[in-house]
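The chain below stands alone and is given as structure tokens, in the form predicted on its own.
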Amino acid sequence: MDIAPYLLLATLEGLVQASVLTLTALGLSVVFGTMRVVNVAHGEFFMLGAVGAWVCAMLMPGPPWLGFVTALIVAPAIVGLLAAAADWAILKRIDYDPEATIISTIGLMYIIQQVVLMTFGPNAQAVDAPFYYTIRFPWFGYSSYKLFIVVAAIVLVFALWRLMKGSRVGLLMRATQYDKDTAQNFGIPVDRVYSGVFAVGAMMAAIAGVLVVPNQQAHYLMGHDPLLLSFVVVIVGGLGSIPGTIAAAVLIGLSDGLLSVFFTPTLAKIASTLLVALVLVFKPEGLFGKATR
């Protein structure tokens, strides 16, 4: 049996999954790295992006690409505003206490789920891809839209890196991350930085949801798997480490694609769980994390 076509297909599928996972996990990692908040509602922001893409597709007449482009702009913006409002109304009120934020974001997760269920119903909704073009390989054809997801993820990761490393906003975020009290004493508006970071993290998840929904149907429970995989990525890469998050997402995405094609998706999930267990045992701070003293 010629293994080359199966290996190529598995690699392509793994890259697509790694791209979506990178965007979702980066949002979670940025929030934790700056705010030290474990956002259990992060998967629902992913789901809201997907549902928003479906709503835009229904409301926008014309070709599918028009609704898709609208969703890429509108859905993350609305989700970002919702996240900023949740930070102001909930997280700020409990002073970002680690235990209380976990309970609060669990409650926020269920509220968002039920509101979407009551508003849009329980049925999964399909969204057309913005364009259809098949790239021909020697053994099979492959969706050009899936490769677009990979390219879009690379562009967005680079944009986030530039924001964090090369802008005044990124400087304020890093200063707040290193020492919140000192940053506040120097006049940095920590509360506004926190709201902005929480919004950016949610917007990253929403963009991932918009990108993925042409490949899978949108429904109100679709945030569970991205949330769990994002936690896996953040734990393996190192809490709050952006390079670690990217490396872990690529590693887990590619291994998931390879194992799913050659074996079963269940084995891929088992392998991810074992990887987390090994990291927690031998390097609890994560592959790229720094040990605390």
The other form holds:
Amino acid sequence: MDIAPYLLLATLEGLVQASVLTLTALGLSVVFGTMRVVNVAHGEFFMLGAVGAWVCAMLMPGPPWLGFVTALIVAPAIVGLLAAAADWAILKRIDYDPEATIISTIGLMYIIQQVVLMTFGPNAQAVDAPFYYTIRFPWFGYSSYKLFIVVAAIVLVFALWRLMKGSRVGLLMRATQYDKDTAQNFGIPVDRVYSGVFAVGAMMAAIAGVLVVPNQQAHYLMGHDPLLLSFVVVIVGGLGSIPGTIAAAVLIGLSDGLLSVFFTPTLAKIASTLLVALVLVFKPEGLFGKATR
Amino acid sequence: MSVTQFKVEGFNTFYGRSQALRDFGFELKGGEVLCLLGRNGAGKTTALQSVMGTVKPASGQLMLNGENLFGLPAKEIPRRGIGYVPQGRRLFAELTVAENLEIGLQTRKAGREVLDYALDLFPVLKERMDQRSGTLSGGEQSMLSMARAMCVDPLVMMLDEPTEGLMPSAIASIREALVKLRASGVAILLVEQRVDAVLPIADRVAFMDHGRIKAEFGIDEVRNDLSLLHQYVGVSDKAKA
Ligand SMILES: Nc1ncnc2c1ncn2[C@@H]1O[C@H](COP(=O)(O)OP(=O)(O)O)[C@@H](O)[C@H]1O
Ligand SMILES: [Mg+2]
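Output block for the form predicted together with its partner chain, input the form predicted on its own:
Expanding to the full complex; the earlier chain stays at the top.
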């Protein structure tokens, strides 16, 4: 038996996973990096993106791509507003205390889940892919939509990188991240930076949710796995490090794809959990993180 | 343009239950250097942070050209024209020299001429614009911290031990810059621990202890009677040098 086709397939699947994971984990990582808080409700922003995509597909008549494009714009926008509201209503009031933030975002997680459950019910909902073109390899055909996810993730990561490194807003974000008090001493509106960062982080997860939903059904509990995997990625990559987060997401996404195809998905989960344990023991600042702060 | 009038009055600042400032205050005009001296723990840094609003005084007044800035959000204080060189420089270490200066410029949307003015005072920074500021030497970091505050285009400039741990040559260029800044009409509050560091450029000297201003003198009084220094900071006669 020739192993090459399986290897190719596993790599492709791994890359698709890695792409979704990169977007989701980057959202968590950017929020942690700037605000030093962990958002436990991050998976719910992902879920809201997916549910939003389903709602758009339902409400928009016409071809599937129309609903998809609408969802890609509307879902992150609504989720971003929701996140900014949560920042204003909750996080700001507890002064971004790390522990209080964990507790209150756990609360937020349950609230969002229950509201979605009460509104849309417990059933998983499938959404059509916006296009169906199949790319033919010599051994198998592969969904062009999945490759589109990879391209979309690359574009979005590049956009985030440009925002952080090349824009005025990014400069203010980075200054706030390094030293909040000194940032205020130079007139930087730290509170607005925080709510903006929290919104952007949530929007990254929501976009990932929209992208994933043609492959995976929308469901009110679907946020758990992305949250856990994002934690894994963010810990392995080094908390708050963007390049580290990307590298770790690709590493974990690929190994997940390979192990799932050649062995079982369970083994893949065991492996990534083991990786986290090893990293936490031997290199707690993360594989790619700096041992500062 | 009228002369800047800056007045801090009746600051009482607490850390939990311990009081770090007690009825603290001073007055300062444009084109003047007031030196605030005092031992470690006297409350100098707390005083500056209380002005900047990153530490919140329980009571007080903060008047700049007739406007009371007391109680404004911290981000508004620099926007009204108060430049700050924090103790320990507090550069954004991961950002480049140019980016640190950009942070200063955006505070009051100062123009490029303000940047050029700051860079002319510290030309060594010009060659380091794309370097990460954390990799600069101690002297260069101090100069950058001061240049960043100058990019605010301040009416008032507050410096917290800017010469701490520096070599004499670096101290000299900081001093020189302060003299030019004063000549341009900026009101300067200079915090130091060592008297000899400030005697050459001070117009007035205030001594601080236990969160209070104990005494204030014109520089001539201090020069004529160095026993004042003994009395208030217990320094040696090296200060004459
Ligand atoms: N963040 C803080 N929390 C509690 N106490 C502080 C804090 N900062 C300073 N202090 C205390 O306030 C007093 C004044 O400190 P500080 O303003 O740093 O003095 P100085 O700058 O003159 O050395 C000291 O007793 C110091 O221990
Ligand atoms: Mg101090």
